[in-house]
Amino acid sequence: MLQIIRTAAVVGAGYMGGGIAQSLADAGFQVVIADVSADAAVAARERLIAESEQFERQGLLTPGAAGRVRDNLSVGASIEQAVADVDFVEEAVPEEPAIKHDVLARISAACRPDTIIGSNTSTLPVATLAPAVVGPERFLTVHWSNPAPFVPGIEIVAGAATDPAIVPVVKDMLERAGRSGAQVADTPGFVLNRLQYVLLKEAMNIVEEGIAAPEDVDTIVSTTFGFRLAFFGPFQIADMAGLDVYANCFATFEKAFGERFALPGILARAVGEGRHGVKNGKGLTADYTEEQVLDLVAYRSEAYSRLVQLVRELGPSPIHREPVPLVGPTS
């Protein structure tokens, strides 16, 4: 079995495979991009230095930055002759399963019997795409973020017939390219866009009741839970928070909107063991001495306070922000 990637190829050279292969090669990984044509292959590499070179002129990219890529990155004249002999592939096509099951297949067919196969799909299970790839032991979801070469966080998601050896190889390459992976359950939108797309479901709620308007509920998220979220994830969140305040809120909500927002059990069964979070010592996932919440409570000063200097030196998004009327009307 393949100990180390040293090689790799992106099949789909568009913004998100671009932006694949252009932090591999900047990782110092040798990567063959390919896509629907030859000519279209080469246009994406002149695009992806360009850019580099713009990056690395901003300071948002280190120094060396676009030679790494320039050096690192090539050209496959098919997608056959791209996967031909490295140790990785990223399949990077539209997010439609006719697509992806056609260009998986082709890889697997052309590629190394070692080879490592991933899917940039953002919601798609492995089960869907897996019966496409001749050995589907090798396959396995490696979930990016746009943009990619800034968002450190993939996921990583292991099919049935997934070897689980090779999870701990992707991790190092993610690692080695400066990535955080986070392993999860095959399941349709893994986590990211399950919570992603809850969020975004609610807020539209809140619209179409005309509790506030879109620009104040971005506002309110971009200035208050949403600013934490750059630091803490929503267990971490709820042990600062307290979470019997948490379980008490749950209580309201459950009254108002009913089972949706009903107390989930994990919290229901910490809370009846005593565990309140940060206060007492006893979070829903760890527990914390007295000088760990010290430690805690002073990073969580500075990185809120440095955040919120580093937002007023950027100053506003040039989205923009008066407010415009939602589209179609509600019933």
Ligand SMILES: NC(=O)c1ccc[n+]([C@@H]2O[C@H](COP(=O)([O-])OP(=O)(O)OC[C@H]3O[C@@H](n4cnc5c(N)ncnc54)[C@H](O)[C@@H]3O)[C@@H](O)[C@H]2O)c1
The other form holds:
Amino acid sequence: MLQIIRTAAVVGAGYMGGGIAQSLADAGFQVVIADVSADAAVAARERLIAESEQFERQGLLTPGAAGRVRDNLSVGASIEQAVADVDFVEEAVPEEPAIKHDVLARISAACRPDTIIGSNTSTLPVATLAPAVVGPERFLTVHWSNPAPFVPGIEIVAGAATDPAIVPVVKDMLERAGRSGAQVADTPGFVLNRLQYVLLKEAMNIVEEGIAAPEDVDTIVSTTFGFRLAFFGPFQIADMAGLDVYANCFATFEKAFGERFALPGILARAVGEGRHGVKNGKGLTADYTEEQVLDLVAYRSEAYSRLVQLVRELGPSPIHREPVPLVGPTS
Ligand SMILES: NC(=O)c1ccc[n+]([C@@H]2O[C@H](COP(=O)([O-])OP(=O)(O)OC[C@H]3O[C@@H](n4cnc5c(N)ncnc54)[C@H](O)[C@@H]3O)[C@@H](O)[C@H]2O)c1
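Having seen the form predicted on its own, please provide the structure of the form predicted in complex with the ligand.
Next comes the full complex, this chain leading.
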């Protein structure tokens, strides 16, 4: 079995695939890209080199990045040629099962038997894509986020047929590319998009119910709880806010919105056991010593204070659109 990844191909050099190829090439991997045609792949390479030069000038990538991308990124005349002799292939074609099946079948028929194959699918379970792959034990989801050159986290999803031994090999590749991979179970939408789409759905419900305008929803999210999310996930935020407080808030939500906002079992059990979070040293998933609480609070204060500075330095998003009335007149 393959122990280390040194070479890669990315099939589908569009928005995500291009950024993935750019990131791996910048990190020193030899990367071949393929798209619907050789011409499309050549154009993508030129775009990625020009973009890397711009990012380097802006100080967004490290010095020498554009040169590394130019040296390490090459073009395959076809999918088959691009994947013929690489350690890892990332599929990043459109999120349509028929296209992914066709492309994954071509990749897996043409690459070496030990080549690890990842899909960048946002939502499709490994179980629905694996039947198209020759040798599904070397297939998994390696889900990069948008924009790929900058977002550090990657979801890794192994399917029932995936050989678990390939997961650390992929994680090692991601770490050498400056990324961190977290493994989650094989369900539609995995973790990232399941959470993200719940937020979007509820935000849209709020607008349709006439509770707030889209711009105000965006402002509230980015300046309040979204502000914290760069540093902490929902479990640690709940620990810091107080689990007893959250349990009481769920009671209001359940009364207003019914079962879908009912007190979750994890929280009910924690509060039932006297776990109130950081304030009594008993969190949802772990206990905190007094020293850990002090460290956590100090880290939080510094993180938020520096983020405020960054937001002040950068200013607001440059696009100010004229509001479009999304809430129709009530009759
Ligand atoms: N856009 C995002 O924010 C985002 C984030 C994470 C994951 N993803 C996922 O990444 C994948 C790609 O999304 P994208 O936004 O980069 O799409 P995109 O449309 O920008 O890129 C898709 C690329 O695939 C190429 N392509 C189409 N059919 C092909 C074929 N048969 N053979 C080879 N190449 C082919 C297209 O020419 C295009 O360059 C999807 O599965 C998507 O769900 C997207």
